[in-house]
Amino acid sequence: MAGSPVQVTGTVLTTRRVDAYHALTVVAPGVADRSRPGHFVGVAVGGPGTSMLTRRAFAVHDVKPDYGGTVELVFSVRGPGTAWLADLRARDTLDLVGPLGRPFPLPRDPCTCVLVGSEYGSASLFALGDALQRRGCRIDFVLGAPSADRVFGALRARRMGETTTLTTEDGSLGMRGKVTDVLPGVIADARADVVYACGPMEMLRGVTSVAVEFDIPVQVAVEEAMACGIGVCMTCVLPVIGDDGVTRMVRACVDGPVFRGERVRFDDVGTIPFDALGAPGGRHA
């Protein structure tokens, strides 16, 4: 059934490095043919005798049918277990758990769409770029990064997109800013109908501002630490107002990552807002 997670112990098919990135592509059946766009896969590190008990998030960056399926995953080294698995060599073997999560939501009718993404957040929407062209819509990229090796999918962006606009905070490729900066001209020029976004929550709040701004949807893929992926140990928990209008603090790892980003209050990431339901002297069921 599509959608539904599995574990799997997968093999490493090949590794690589992208700029300032790691990318590893995995041999994992079953988790391959059920992911899509925005869904992530949560990744046991360290082997078999590490402390490192957790499992690390990471979105899914690209699915192929190859050796009866595999997914690639891009990261960067940023602790012990991405060091870990910087490491891995092919034919290493990876415990993973996925397709997890709920996947981007794709327009009923062909629309124009600008894909947004701030460092390897970029990686989630090239899969989704290719679901919304086979769906006809017209997509659009900003992509923004501090550097330009920390710019991912640059080269991919421009054969896909119908423009892609870089952005990079030192100038050294494409617009010296962020992808705020750029992204109301971007709308405005493509007459857009909606716009996707995955990458850091600043990065989010800002998109979604100017989304608002310019009255269309806006579908933000969080990024928030987990621990577990499936929901139990609460700690990628965020302030999401209902259909209700009602505030809940909700786990990304399981109502999200993907939300809609004007529903998402950034300004309360990281507390309990007074009015949420179920908050310490706030709102009750």
Ligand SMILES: Cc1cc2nc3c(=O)[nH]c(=O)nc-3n(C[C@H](O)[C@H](O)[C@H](O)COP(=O)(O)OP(=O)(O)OC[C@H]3O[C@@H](n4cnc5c(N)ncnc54)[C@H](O)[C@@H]3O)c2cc1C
Given for the second form:
Amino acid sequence: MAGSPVQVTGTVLTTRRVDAYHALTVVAPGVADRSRPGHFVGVAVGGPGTSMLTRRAFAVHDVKPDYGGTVELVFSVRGPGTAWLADLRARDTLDLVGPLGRPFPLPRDPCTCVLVGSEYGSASLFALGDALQRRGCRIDFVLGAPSADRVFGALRARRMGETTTLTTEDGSLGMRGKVTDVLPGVIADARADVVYACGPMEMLRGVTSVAVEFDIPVQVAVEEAMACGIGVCMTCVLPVIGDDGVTRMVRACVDGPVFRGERVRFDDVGTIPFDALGAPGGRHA
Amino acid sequence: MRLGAFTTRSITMAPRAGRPTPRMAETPSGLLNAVGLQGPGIEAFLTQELPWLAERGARTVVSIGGGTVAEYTALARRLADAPGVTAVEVNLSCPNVEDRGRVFARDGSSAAEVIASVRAATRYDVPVIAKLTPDVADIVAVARSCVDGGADALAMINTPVGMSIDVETMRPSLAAGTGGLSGPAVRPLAVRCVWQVHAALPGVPIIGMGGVTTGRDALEFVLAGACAVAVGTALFHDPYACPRIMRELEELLTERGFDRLADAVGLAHRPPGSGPRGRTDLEESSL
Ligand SMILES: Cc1cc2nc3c(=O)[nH]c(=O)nc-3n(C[C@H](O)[C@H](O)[C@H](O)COP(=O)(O)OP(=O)(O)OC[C@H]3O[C@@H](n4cnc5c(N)ncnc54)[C@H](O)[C@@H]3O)c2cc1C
Ligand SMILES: Cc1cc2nc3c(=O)[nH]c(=O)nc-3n(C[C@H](O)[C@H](O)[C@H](O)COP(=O)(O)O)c2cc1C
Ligand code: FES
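Mind sharing the form predicted together with this ligand? What's above is the form predicted alone.
Everything in the complex follows now, all chains and molecules, and the chain you saw is the first one.
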């Protein structure tokens, strides 16, 4: 974590619709200047005295130095918390904690990177792309979603990336299919050295197996349901293999959300694998 | 301003991976959780976490959880020579493997057995706190058994068991099915427990908890009979809740003319019509 997170009462600067998504720019000094690509923020929803006790996690999409520092969040309405966020207007206040989590690690030397995003998962890839390009890396994008209005950031990807490949499941934009259908071709053509991915767990599993086939490193940003975002509640865990080869139930909020893809036991997410440290039925438990 | 103490999650003998996910579901003004005491086990706690807390000058209440009386006792023994343990809190809401999984806190005699054994294994100057569940027919009876067993103080409440069902998947929201309910949704239940136990055992220090989010909520527990107040779920919403709650509580006490928190403890029990300073017989707790 880049120093300890701060809690700020931010002011909403702008709200806008981007296809199926809402984008919210919030003045949040202290959060903005310390955010690195892959960080997220915990947002209190519902206003003072809210009955919604848990903060909602959102990836930091964009950071700008204006007004002491702004962060932009991109989200789709899923339930009551995101519905409340979608109703915010300029000059409303928003309580956020951040930056949270471990950001994407960057390669030391220039190399070729494929950035894969599904739906709003691509939101955190553009700041990452900027950082990689500043290090002299070549970047190629693969963005996908079920339909055209849910592919986020296609234009920007086309401007930034050496190549950009789009996929939709209904064929309304780009190739019909999933990001994992086109990824092998993109990796081969670009002779990619690294893959970065952000999106639903199922997609991260697919991307990881493609990268493993090519024998190149893959960094994935996972999305697990979180209650605190700061490491104290232990609700956001998933099975991850450590450097010592031992599987542990680690917290997505502080040990992640970015992990090396091949270390995440995607098939066992939502379970406690029998060989995980401290699993029931093990020698002690 | 300094917080009284930090209470750890319950520490177990062996490392525990906990329950499968989803472990959490938000409910109106509440939170259901089924974490299943995930933790690194006592050895890692003693070598890594406790020294880290001590270095930062935190007064630490170590919560322990076990499946048998022997396990609780072994935990207490391991803690007895560890520096930096301010108090030992016994989480009695654990299934007793020797009693077909019945939770210790639901049975006065097994709760008392655990407490007596932990008390005997703990240094004389380290208080032993019994943490109680509201999921019992008579919380006063369990509280009394724990005090008879040697508990120096009582903590209440642990989370009552609840459930929520996802109407999309038409399955329980939590992988474990049921979970513990916390947050403001349980506060009236918690205040009632503190009230009843304080009325029956006025000399026993009580740590009140369950849905405290403001100084006003903390004062409610104090007036019901708690001499200390703990904060859990509120921290998920507001990581800086504790210093704020303390500040708010101090202001409320000052506004009401109290010099010391101890003067407000249990004050709601005074008969109607008597003055606000009805009780001066309570000693300030050492906790
Ligand atoms: C690290 C991280 C980054 C994220 N980034 C984005 C983003 O950039 N854009 C975006 O639209 N969404 C993002 N999400 C998902 C977002 O947190 C959920 O959509 C949101 O919490 C839903 O809240 P709700 O009240 O609308 O829905 P509800 O389903 O009513 O939420 C109820 C509870 O479940 C939790 N919850 C539900 N779904 C999720 C989920 N998928 N992930 C985490 N918690 C969940 C909520 O925090 C809340 O406690 C991210 C999640 C994580 C963990
Ligand atoms: C995520 C979570 C984990 C908890 N873990 C423990 C635990 O390990 N041991 C314990 O005695 N109580 C545990 N509790 C219960 C709390 O200590 C407390 O008794 C209860 O949540 C009520 O207080 P609150 O509403 O302020 O959270 C836990 C509660 C939550 C929400
Ligand atoms: S969300 Fe609480 S520990 Fe990760």
